[in-house]
Every structure is written in C-alpha cells, then in structure tokens.
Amino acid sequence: MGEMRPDRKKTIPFVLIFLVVFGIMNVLIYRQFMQKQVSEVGYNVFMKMIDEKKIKEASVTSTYILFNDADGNTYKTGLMEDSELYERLYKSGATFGAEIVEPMNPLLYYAITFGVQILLLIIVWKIISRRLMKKIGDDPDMMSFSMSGGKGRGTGRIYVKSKNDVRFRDVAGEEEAKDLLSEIVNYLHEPEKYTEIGATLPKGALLVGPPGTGKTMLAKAVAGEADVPFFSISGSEFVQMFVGMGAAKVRDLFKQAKEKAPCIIFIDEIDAIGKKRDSSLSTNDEREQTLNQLLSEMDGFEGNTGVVILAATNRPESLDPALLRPGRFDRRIPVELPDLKGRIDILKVHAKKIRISENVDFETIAKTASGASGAQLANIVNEGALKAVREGRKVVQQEDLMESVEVVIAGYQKKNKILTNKEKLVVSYHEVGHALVAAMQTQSAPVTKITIIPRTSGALGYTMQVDEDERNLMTKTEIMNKIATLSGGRAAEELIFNEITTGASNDIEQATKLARAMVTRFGMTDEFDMVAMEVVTNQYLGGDTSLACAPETQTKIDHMVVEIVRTQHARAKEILQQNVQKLHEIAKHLYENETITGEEFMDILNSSENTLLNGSSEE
C-alpha cells in the first residue's frame, strides 16, 4: 500500500493531545506506584513512631510486622520478641490485627501497568486517527482511498497534485514521445473537439523504452501540462500475498479516477501485473486476477469519460496480448536513448540548475556519451558540479564535465591502487596497442584519450574512442576493425613481452560477443545467409540471447566465432608489428604521464622522431 502524508499543520494538534494523554499517564502510574512501595524500616524506627504516635494501623504476621503511617505510607519491620507490643500498639491509638496487604512484586506490576497503558494508547491512537482521516477527506488537494480485499484493508496515498510544475519543456530529447503524447494533452484541454466529429482517443498509451529514459517523467509532464489530478502507482503495489486484494485495489483506483475525471492514472512498471497468461506451474493466482480486473476495468471506460491510462515498462514483450489489443493499450510510444542533439539539449535543461561557465562545449560531451540515458546525463552533470565543489571552483567547467562522463562510464579514479612498474608498464603497451590499431584502419572512431589510470569499475587503464557523427547502423567491415581494435591490447603484449595477462579479459568477452552476433544475428557469413540463429530477449534490459537452432548448427557456430577474432587478432598483431617503433614511442610517454589526449596521441603518431624504449627488461 501507498504512504500516506497527510497535511503537518493539521496532524500536529492530534500529536500534541497524544503527547499530552501519554504523559499524564505516564505520571498518574507513577504515582500511584510510588505510594504503594513498602520502606523496610528498623524496629527501632518502629518503636520511635509508637511513642510518637505516628502509627495508623498495623499488623502484626508470623514473621514481620506492617504498619502504616497517617499519610498513608507502608512500612515493613521484622518481628521480635516483645511482650508488651499490643499494649504500646493500643496506647498509641493505632489500630491493630487489621489485613495489611503487601504491594505486588515491582516487576509484575509494571508489566500489568504497562499492558494498560499500550492498551488506552491504543484507543486514543484510534480515535485521532478517525479524526484525522476525517479532515482529509474533507481536504480537496489531498486524496487517500481504501484497497481491500478479503480481510485485509489499508489505505494509500497515489493521488499526486499536478502542481510539481513538471512540464514539456522539462523533458528534453525525446521530442517524438512528446509529440504523440501532445494529442492526449489536448483532448484533456478540449474534449469536446473530438466528440463533436465522433472521434474516440485510445484509452491507453504505452511508454516503453530502457531504464533511464524517462517515462515516469513523461507521464508527469503530461498531467503538468493538462493540468488534471495525476494517479500514480507501481505495478507491484497491486500484487499482494492474499487473491483478490490487488482486484480490489483496481477497482477502487478506478473507481476513484472516475470521480477525478478528467485525469490520468499512470502504472509504473506494469509489467509486474501484467505478464502474459500460460498454463505452467508458475502461474500467479493473485497477479491474473489483477490483471483480469484491469482489463475489465479497461473495457468499461466510455470514449467521453476523460480517464486516460498511461503504462511504462522495458519489457514490453513480456505483456499480456489482451492488454494490448486496440481499446486498451493499443497506442504505443518508444521512449528511447536520445540521439546526439537530445543528449545536448538534455545536459543544457540540467546545466540550468548549476552554475556553469560559458564556454562549456555542450556538443563534445554529448559526443562523449555516446550511449547515455537521460538519467545518466543528469548524473554526468551533478558529478561535474561534484568535482568543482571538491577543486574550491565557484562554477563548472568543461573539464569538470569531461571527466564526470568518464566517472559515470569508468568510474572514480582509485588512488590508492598501486601498480608496479612491471605493471604499469604492461597496461601502457596494452592501451596503446588498442589505440594504434584503431588509428591504423580506415572506418574507425578516432582515439580521444588513452589513460593508465585505475579506476573503480576494475579496469586498470582504457581508450576512449569517439565517433564524430551520430551513428546508427554498423557495416561489417566496421564490426572486424572493432574486433581487431579489441584484439591490440593483447597483441601488444604478445608482440613485447612474449607473455600473455588477465588484463584483455574484458576485450576478449567485447570481440567474441560482437563475432557471435555477426554469425547469429547480422546475416553477415556466407555459411548461414540471413537466418537467424539467436532470438533476443529483454531488448531494453541488456538483450538476453539465446540460440534457436540444432546442436550440429550450434558447433558450426562456435568454429566461425573463433575463426574471426583468431582473424582480427592475428591482423591486429600485424599491424602492431609493423609499427612497432611507434608503439615503443607512445607507450613510453603513456608510461611517463599517465595520460594522453588524441591530439598528443596522433602528433607522435604523425611524428618523424623516434625514441626506443625497451620495454622487455624495464622494470
């Protein structure tokens, strides 16, 4: 169930009447548990108050003598032999032989005192409670509704007022989604323009895309720009431990969202309900019950009902064919990575919220961040900001920024790994041997930095490479000039050291990965033509393979995967050998600053100068 928040300003009388009730019982048991103590007193003491005449009553057992005092405090002496007591008892006035009893053990009587307490703790709990769910009902900027079902009953709070201010503008590069999306905000605005010519907008629209990109905003953006109540609720709210809860709790959203109407409820990750039914032993009772009700619920919408139902997921081929039948979610809008000019006018929406200097090249990151979401670009400019705080800068540079693109890719600078000198210079042969390989082919991405620094995602140095367009499509010489890019870095340590490391294990899994898909996926052998042999699942979510052919095709399979890396591999390493004195030459300035841009790479490169090091025997 959802948390409820309701207002503060009238939730803090009902605390202060149960601070108030909470302590004067506290102070009430107190009290009275004090005056119930017994004082063990001397008999001397005793005596001393028979003589005063302090004593109201006592009496006297087989052991120990009670008395109590005229203000009503209970005092225990042991017994002695005294012949004369009673008679001092009755001279004194006091009233003897009556039934003294003793006070309860403190232990049980703080445990039954307790139980007391928690149990009116409760009922006053109760009664605020009622009060105060009161008052929010009568609140018309808050809503809470019942979920029940069965037993069970709770309420939760997933009316959220469109006021967060989150508008179109908000969302930047996904100028696609906003456009189809614009039409559900119109006919929120101007209903009567459809009826009036008997058109009918789709109940339901489907936002699918990767993690990141920006659905859940989307969504917001449009209640912000129709300016209606927002429902919003995760799809797993729904599913519950007891069948026909999660039911309930659709009628009664639906229910609700009809009184509100015009407005737009959004499920957040509706796959969660919405999985596709099947007759298999995993089977959820619970969960296609839920999602029988929404279908229902679905289909007793009215076109002129201003209900509109928005969904996100990254795994759309996981749903339910009915959920996606037209008149339901039959529209369906890709929220996808943004391309080059939606990552430049996403870093400039987020730039907004720092203070950024003004020659920031805006372009050169998004170049950069090839591949990045738009919660990943929001996070390569707070980490910016992030790192002009820790240099003491007023505002963030561009600096800030690159290196924030390679944080979010590569992760912090360790600097508190230490490589050995043998090391240190194993890993500068190694990048510079991807990085010579790649500026010796034609149709490759230009080198843009090579650093041997280690860094918190494990790797202990990498080249960056950037593309100076956008690109779309790979052709397959592109994918051989990839994998024989991949295949430098261990061909430099073949051609140098006449040793092999563990430091390729990433390239390895890279370029047998690639090979793989060009054999399976890509038609790109003369063996197999354009069959498929692989079916991708979860292509939003990393894009799980599996092969869908014969065992004999599978071992065919695995022969031409080695075939090509054992190809680039071996062209790689002649190309490396062909430049072997450029090799030496920037693995020593690699080895000797740590780092290098694609300027200085590519002046050495194109220099006529050539200093040897001798990289088999330094240390």
The other form holds:
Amino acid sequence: MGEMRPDRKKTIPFVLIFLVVFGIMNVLIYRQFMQKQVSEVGYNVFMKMIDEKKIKEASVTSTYILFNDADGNTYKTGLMEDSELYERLYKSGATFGAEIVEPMNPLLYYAITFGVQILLLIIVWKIISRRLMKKIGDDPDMMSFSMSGGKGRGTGRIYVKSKNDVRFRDVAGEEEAKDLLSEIVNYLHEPEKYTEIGATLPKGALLVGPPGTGKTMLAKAVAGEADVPFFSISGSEFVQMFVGMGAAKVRDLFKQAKEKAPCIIFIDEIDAIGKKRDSSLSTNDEREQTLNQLLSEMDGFEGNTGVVILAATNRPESLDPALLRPGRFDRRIPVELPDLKGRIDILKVHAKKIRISENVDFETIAKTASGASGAQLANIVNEGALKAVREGRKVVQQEDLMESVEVVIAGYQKKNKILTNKEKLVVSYHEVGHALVAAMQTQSAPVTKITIIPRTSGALGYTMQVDEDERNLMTKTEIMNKIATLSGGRAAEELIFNEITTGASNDIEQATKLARAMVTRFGMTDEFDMVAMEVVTNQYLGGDTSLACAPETQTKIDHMVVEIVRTQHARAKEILQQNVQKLHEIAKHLYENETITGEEFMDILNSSENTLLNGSSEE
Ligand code: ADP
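Starting from the form predicted on its own above, please write out the structure of the form predicted in complex with ligand ADP.
The complete assembly is shown below, putting the previous chain first.
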C-alpha cells in the first residue's frame, strides 16, 4: 500500500523497543533456567553437604535423592545402602519427607516460555498498531486510510485535507454548480452566521450529470475549500452479499462522520442504493435495507451538526422519491457537459500540468472536441503529452492535441489493420460522400478532416465536422440535412460501385435515431403535432427512450421514420449525382493520401467546380 509509507517511520521506534525488551526477557529467562538446572552429584558430595549442614531439604525416592541447598539449587544423587541416612539428615537440620518437585526438562521449559513471549508480543503489537492507526487518522498530513471498527469494516476512506487538495479553481467550466456549492462551503466555514439567523442548511446536495463531468471533483473541491475532512464512498460498496451488512456500513459511516464534524460525506453512484423501491417481485432486500438506513440516518441528525452529504448520480430519474424530499437531498445541482468556453477552460486547467507550446490554440481544440466531457478533455491533454514524449519532443504542440482529440473520439490508429485496395477505395468514396453532401447543403457545418486510417473504435475512416459556434437548437431543416449527410456515405457507394457494404451501420443507427426523435419527441410531423410518443428515460447515459403510445401508433411511427430517412437518402444520392466529378476527385485525393484536411477539401471542391463549369461551358 503506497499510501501507508509515511507511517513506516513511526513504527521503527516501536520495533526497536520490542527487540530490546525481547532480548532482556530472554537473558533473564536463560539465567533463571540455568539456575533451575538439577546438578547430578556423587553420594560423597551429598554426605559432605550433610556434614557441613548445607542441605535445606531433601526428598528420598526409591531410586534417587533430590535435595536443595539454602540458595535454592537442586541436586540429585543415586540412592545407596545407607542405614543411617535419615539420622544424619535429621542431625544436619534438613527437612525431609516432603516431596521436592523435580525441575522440568530444560528444553521443554524454554520452549514454553518462548511461546508465551511470542504470544505476548503479538498482543502488544496489535494494541500498539491500533493506537498508531488512530494517531495517523488524526494526522492532517495523511492522505487516506481505511476506516475500521464496528461491524462494517473498511467502510470508506477518509480524505483529510492534504497538500495537493482540490479547489474550485481546479474545476473549470461548472460555474453554476460552483455557485450553488459555495454556499455549503460558507456554511462549513462559519456555521454561526447561519445558526444565528435560524437558518438550517440543506443536509444534502445531489450532483446530477453525465459521467466524467467533474462531480467527484466538485465534491472534493467543497471539502478542499472548506478545509474539512472528506469521506468518500461509492454506492455500490454498500450493497453486500449479506442482508444487513450495507445498513451496518451506513451506520458506521455516519458515526465516524459525526465524530469528525464538520465534514463532508460523498456518496458516488448513489443510484446503486437509491433506486426506487417498488413492489416488483425481484426486490433486493439488501439494497432496500441499506436505503432505509441511509434515509433514517439523514433524518437522524440535525441540520446544524456540520455533516454535509453530497451524492453523485447520472441516473437521477431512477432515484427513490424519498431520497429527494426536502430535508434529505433537497438540492439538486446539475453538472452538465461543458460548453465551448467550459471546454477551453478545462483544457487550460489541465494544460497547466504539462509543458505546452505557447502558440497552442485551445479554441480550435475545444471546437473539435465538441461534446467531450471534462474527463475526456483531461484525457486529450494527457494523450497529447504522451504523444510528444513518444516523438521525443520537449513541449506539447497543437498537432499533438489535435491528434489526441481523434484518439479520444475515434480510438487509436490501428496499425495492423490493413485494408485491401478495394476496401480503401470504398471507404474513401464513403467518407467523401458524407463530406460532400454536408458541404453542398449550406446549413451543414464544413468538414475539418477526413481520414481513412482504421481506428481501434472499429471505424474504418471518419469525417470530422466542427461547428463554428455552439448550437443549442436545431431546426427541422438542419436535422433533415444531417440525416442526408449521414446517408451520404451509403449513397456514394451505391452511385459509384453499384453495390452496398456493411460500413454504413453506424450512420444508419444515427440517422434512425434522429428521424425517430423528430417524429416522437420533437413534434416535427403534421400527423402527431405536439404529442410526445416517447419519453427519455436515461438522459445522461446515452438517452435511452421508452415508447408511450398504442401499438398502432408505433407502426405508424415506424413508417414515418422510414419515410424520412428514405427521402433524405434519395436527396443525398441526388446531390452526389450532381457532383459526381468532385466526388471522384476528392475521393482520389483521399485514397492516395489517406487524410484530407478541410482546406484541401474546399480547394478541390472549388477548383473542380471551376473545371466543371468550364467543362459545361465548353459543351
Ligand atoms: P464524475 O464524478 O462526474 O464522473 P470526475 O469528477 O471523477 O467525474 O472527473 C474525472 C476527471 O475528469 C477528473 O479527475 C478531472 O481530471 C477531469 N475533469 C472532469 N470535469 C472537469 C472539470 N470541470 N474541470 C477540470 N477537470 C475535470
């Protein structure tokens, strides 16, 4: 355990003390044991000691005599024919007749004492190490340690403030969330201000948003800003194999948190325990018990004890309403995917950690990485740095970052995947088909780059489009155009090769999704007007939907979706047919170079336009 290293130093004095005590004990025992030895002596020595009145007590058995002197040494001698034995003993003043216990076999004796010592050692070690752990827990320098004690052992980690703690300034682009959370920070700083006026602060706040948007970071930043301990646990850690264990963990966690108040408890993935309790047959007793325990713990403490609970989830709709009622997680803080400015800020925050060239244009990178989460952006910066190292450079350049955007979005280049020439040609036409349809529709965003280098994500090539500015709304025409663009790849294949391939599956999926959303959610058809036929059930995780209409309507929806896609597919084909010359030219360029940038694309497009115009005028 890497994090345990600092306390090794603290254990060294204890180990030394142990060794010294152990040594001294053994010397003492050894001496004692030497004294306890029985010395075998001759009968003459025995008689001499009687004469000198040195024997204190003696015990005569049928074969030998055991006797002690005044100093407590024990002797042993054989029994002889000696009729005056008792008389002489009596005269010498020795006691006899009482039995003298023969000292134990020295080896056995030593083994037993050694065993006892080891046992003692273990007990003392346990006591000391437990004390030590407690001390480390109080030590503000320590980053983390596993909590112990109670039934639910190892419940979570305590992060006590550490030197490299997270602050609000480290979390970029989530200004609203920071605003909402700063009130909690203020409260943890100066609770009196709030109690004076009689205000109770929310006990809990729920951070809601897609994965990787910085929810954990924000919770840590609250702890960092308020300078309080931070208990972190994942919801799934509560759910144990045995019923009741999770509830015990919850109790344990709250008990420890209250001892450390003011502090922050952070429960990640709270949906793991906080799912709606329902009456379906497949109930999960353990989860329900854990949730009940959590609810009652949250009710159990007063608002002003200084324990603030933050929880994160990307499935808010699945949470039990009981969790969301006032007095529990009554604050809901949205942590959305960053917008353009947010992405630029996040890139800058992470770029501070690496050595980066001064003329890197973060805006372009942020535009290219549209829709990326904070975690992905952090990854982009890191991938860029790794690439610079791989290529033996000392600073990260713009193109490193641009390449890593592709890596993060489309996966690594697949070096060992060789396309046959025919395949390469098909992929070239397919990708140019998309781009050309996009370019010919004025409202579509221009192409930035097309490549036909296979990626680990499975894409054999792709067209990267960057929207000039951030869009929040899409018009019906734009969606239609997008569907046409998506069909462009397949349309090009049909037009040129008179054959179709499996390469369009992803396009088909996306086009269908868009067309479906037009019909069922965006109210963009005359037939259904403004009626929702579908509801989004999983807003932050891919946006799954569930149908909310009659079976007949479903059939109708399906027909309409097919109709929309069919129309746009035909339109894409038409556009390509009109520009087949350009399609050939650009595809040839792409086939030969494997990559084509937006400018090159536009150059060929414009110049070929001229040739076409010239050609047509010649006719
Ligand atoms: P979540 O809990 O929402 O899934 P995390 O907080 O664990 O996401 O974020 C993962 C990583 O992504 C962070 O460690 C950080 O490096 C990066 N990150 C995410 N959002 C941001 C942001 N807004 N600002 C800076 N870095 C971010």
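Numbering follows the first chain given and starts at 1. Take the two forms, superpose them, and find the largest set of C-alpha atoms that agree within 1.5 Å; that set is the rigid core. Keep in mind that this is a model prediction, so the values were computed, not measured.
Engineer: 2 Å or more on the CA of His569 between the two forms, with the rigid core superposed, yes or no?
Structural biologist: No, His569 moves less than 2 Å.
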